[in-house]
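Read the single chain below, which is given as structure tokens and is the form predicted alone.
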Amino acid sequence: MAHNYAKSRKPRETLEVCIEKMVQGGEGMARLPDGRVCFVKGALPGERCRVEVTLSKKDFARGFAVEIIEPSPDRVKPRCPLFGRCGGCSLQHLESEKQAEFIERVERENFRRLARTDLPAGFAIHTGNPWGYRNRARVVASRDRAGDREIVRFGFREQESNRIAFFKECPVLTPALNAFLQGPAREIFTDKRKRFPRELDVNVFDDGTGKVSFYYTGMPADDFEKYAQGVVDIGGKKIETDASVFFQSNLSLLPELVQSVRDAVDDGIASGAASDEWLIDLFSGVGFFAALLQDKFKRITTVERDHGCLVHAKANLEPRGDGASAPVENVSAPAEEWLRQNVVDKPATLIVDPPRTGLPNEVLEALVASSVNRLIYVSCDPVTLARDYAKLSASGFTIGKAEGFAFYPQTPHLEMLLVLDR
């Protein structure tokens, strides 16, 4: 059984391979006759498939499966016909129900490898519907003329490319904002009154319950106010966001994160491994965690650079007025420059979740130094996470649990959540 990866493109050297194991971004890793590492797009585990070579260097070399010629028993047919072009899904070839296995392996081994420690025997991946769960994604709007007409088609940016792959339907978008881009959307970039660019990146963003927000940059401010807002219900919290500004993309499977950093924080107190005097969340955004934890802290301080979240920050733990709420602070200043400033000399929880980069050296020197003894580390990129553990561990800190969440099937992406002590 084969099965055809070929591209049209000029023919380079090609090889046959047999798989060994994913790694770090869904692809295949093989041994080529010299020894070197190959990493391999479109290959499982298990596979022998030929490998189109597209990168060759003294220790490692890159290429894609341009032939499957034992397929794995997990493989499927992808149910997007973009897949391989469009730069978003890339694990569609690979069994929905068994990605989430394949890719705690993976993590593991990022763990032992560059930690030097073992994930918890307890650590497990939260997953949801492998299908239409996106809520939030940022797609460009192409306009062209078809005769007399301007029409305007949406599409994501191709694999290592600046091209457009146009869609119809995308499989992972909500149904709401498929409907939007096909129709409302359509209308909106067409207005003759308004003069966008050919090509323009906008974010579209669904709230959970079919409301469907916009954003792009140069938005007329009167446009913002109407059409960038939104409020996103999590177990009855209101949270208060717009689309220009980061948030999580897959809402159906957020409240199992919520409720593991609420049990988180539960499990700290009533243990004494932490306190309730204080909660401080450095990479806050529009204050969302703070938000969910308002009621369990006497003090609570977000930090957030970015002046759009922190705006929506200062709305979502506005207090209550009957005198129960903790204090709040939101500062606007980058966390490690905070952390600099400011002295964490009594018992505090503390929440992070940085970006891919991981913290900053400088937050990770004040964590060392400060008096902080129960972290909760929410993290996008498992390898950043992975390396900041190895450092954070040389001064004492232990891992106390650890679960994965598959905000984004189809893809090798996964969220992390790491409880540290010490």
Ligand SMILES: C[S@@+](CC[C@H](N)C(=O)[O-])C[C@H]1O[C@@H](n2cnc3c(N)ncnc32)[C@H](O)[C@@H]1O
Contents of the next structure:
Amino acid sequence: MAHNYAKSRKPRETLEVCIEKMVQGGEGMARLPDGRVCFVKGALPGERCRVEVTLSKKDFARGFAVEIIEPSPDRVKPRCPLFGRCGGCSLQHLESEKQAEFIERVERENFRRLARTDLPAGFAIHTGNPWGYRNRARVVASRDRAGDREIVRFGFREQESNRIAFFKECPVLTPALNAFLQGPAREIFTDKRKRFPRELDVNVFDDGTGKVSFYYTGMPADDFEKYAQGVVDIGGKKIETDASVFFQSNLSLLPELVQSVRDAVDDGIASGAASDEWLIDLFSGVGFFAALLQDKFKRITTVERDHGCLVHAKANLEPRGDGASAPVENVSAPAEEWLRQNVVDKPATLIVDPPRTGLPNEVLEALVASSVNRLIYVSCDPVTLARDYAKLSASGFTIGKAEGFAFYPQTPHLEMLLVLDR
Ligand SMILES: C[S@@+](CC[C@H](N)C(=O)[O-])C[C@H]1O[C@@H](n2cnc3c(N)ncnc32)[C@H](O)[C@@H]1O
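Beyond the form predicted alone, can we have the form predicted together with the named molecule?
The next block holds the full complex; its first chain is the one shown before.
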């Protein structure tokens, strides 16, 4: 079975190759007859396939599998008809149960290559539902005329293209999100009294109770109040948020990440590597981790750049008024700016959860210079995590614990937790 890219293109020259391994991003790696490495989309380790080369550089090449000559026993038929066109879920041709095993191998190699270190032997990936897991997504909406009717449809951007791959039911979205996009969302966006651009990005957010919230740029303030707000229940704790700001996208696996973070905090305090005097949650979003750890600390600081998070962080960390809660400071500023003005001169407990780009250099430098001995690093991009770890290890940090969380099945992405000590 060839990768779907092949269908819409005029065939170019093809070569027969053997796929040696999977690399970051989920592509297969092969050697071309001239010795160059070639990254092949849609091919799995162990497979013999015919590749069409689309990019040829001096040191490496890229291409996609147009014919699988000897398939891997782990190859399956992709579930989604948009596989290969839609920009998401590029790992659907790999058996769901095998995905964590393959990604674990990729991340072990990633750390060896970028950080010159081995992830601990105990590094493993927590897995959850392989389908219907995604409670949050950015979709593109389009309103078209069909005779005298207006039709609203939703889709994702096609890979390497501005075209939209429209879907009726996306197999990785939660049933509540699919139902919302096929029903209520169409009615809302067909309303002619509302002024909408022809094409708009919508963030949809399922709060776990069946209510779906959404947001788009330019949303009127009264609609924002009506449609964008949401509340998520994590182990009995209600976290308020809205669809315009960051929130984690795999609610069913999230409690396992929270538990691992709580365990890392408890170990750190018990061993004396960190203290319960002060929790600093950098890149805190709506104060997610701090809110779930509030009971353990005397003092809490959350730092987040997106000003839209502040109102929620304040609500989520509101002192309970029973005298038991920590004094709380919610800072709306870039982490690097806060670190420029505040010295962390005690072994505080520090959590960082930066975006895919990883920690800004200035933040890394401040952490190295601080008195923090235990750093809990939550990451949605193991490549920038490995790069940041390489810099932190130069100042004596070592990996105490590493865990993976399969927050994005059918894609090569992985959420990771590193507990670093020095
Ligand atoms: C992966 S999210 C994590 C949010 C939060 N920890 C949670 O679990 O919901 C990263 C957050 O970092 C924020 N951010 C990005 N760059 C930042 C910076 N330089 N300083 C502070 N926050 C930043 C983003 O707005 C986003 O809310």
